[in-house]
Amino acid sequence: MDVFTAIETRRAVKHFEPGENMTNEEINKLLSATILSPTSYNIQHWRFVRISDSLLREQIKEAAWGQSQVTDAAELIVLCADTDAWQTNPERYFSETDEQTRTTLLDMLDSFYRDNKQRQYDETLRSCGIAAQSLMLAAKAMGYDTCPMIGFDQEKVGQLIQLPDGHIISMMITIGKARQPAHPRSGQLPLAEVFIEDRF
């Protein structure tokens, strides 16, 4: 499937065929593509928590106000981010560069993020958003449907997955085979309304 077809046909599917499974090979292929997504200073903030324990899925479903897709979908990914990634062994983000480039980038990285909690937080969400779209398009290209979810108790889900300090939950993504198609698009704004050139 070409990328434009994947973009056009990707929809937020709410009802999945229960009992479908993705193989470990498919999950590895999907996430190996997803982690090629860009991040500021190559920090790679994202952490992908695959929920495979059925009891845990049921508990997360309860925290998501009973949405059946949490347990019916083949896969449930809790997409998290490490807000401290900018200062956690940052040398590894530039391990393939020469020493001068690495030193320059490390200095730039530190000055950009240090003492700026808002920027650290905002950047994790930007990175997760980009990664989420990569994941959903890659899944579509592999023949799977997805749904990004923010409708859940983040604090409760964080407790259930034992979210470490310095981490946040960006969203959850369900992946599987659609039991019924998504509703028709409900009101796409025209390009002319959202595309601005030079100034508002």
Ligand SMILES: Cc1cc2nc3c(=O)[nH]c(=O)nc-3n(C[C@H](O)[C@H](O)[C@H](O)COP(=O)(O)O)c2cc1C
Second form
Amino acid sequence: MDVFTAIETRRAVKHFEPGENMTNEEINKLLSATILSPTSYNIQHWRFVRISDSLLREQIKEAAWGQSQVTDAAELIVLCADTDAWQTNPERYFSETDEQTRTTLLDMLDSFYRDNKQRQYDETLRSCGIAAQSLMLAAKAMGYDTCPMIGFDQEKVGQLIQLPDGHIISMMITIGKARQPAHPRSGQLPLAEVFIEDRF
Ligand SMILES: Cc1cc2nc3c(=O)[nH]c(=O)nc-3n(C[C@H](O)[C@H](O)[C@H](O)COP(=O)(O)O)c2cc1C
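Having seen the form predicted on its own, I'd like the form predicted in complex with the named molecule now, please.
Full complex below, order starting with the chain above.
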């Protein structure tokens, strides 16, 4: 599927056909594409939690105020991130580079994030946002619809998935076959309002 078609036809679908999960091959294909998304200093701090346990899905639905897509969709991914990834064996992020490049990048990365909790946190959200869109477009190209979600009790879902210290939940994404199309677009702002040349 052409990337413009994927962008134009991706919509937040709220009603999914209940049924089969995606195959492991499909999930691998989807997430292998997703993790090619860019991250600052190649930190790749996203962590994708696939919820296969149906009881856990029910519990998460409850924490999401009963939103039916949580249990109806073929798949539910809780998109998390490790805020400490910048300092957890960061050599891995440059393992294919020569040693001098690696040393330079490691120094730069360290001075950029050390003692800056806000930046460490912001970076996880930037990365997850980009990954989420990659995932949703790749899913569309594979014939699936998606719904990104933040309408849930983050603390409760964190407890349910045993979110480790230093990790955050960015959003959840449901993936499946649409039972009903998304609502018509609810109010797209004109490009002229959001596109600024040089200065506000
Ligand atoms: C971060 C984020 C969180 C969202 N949370 C929910 C949610 O909890 N439940 C829901 O039904 N839709 C949710 N949406 C979907 C939005 O309502 C939808 O993306 C928006 O209205 C634009 O519609 P479109 O995605 O079909 O273009 C969320 C979207 C984003 C990006």
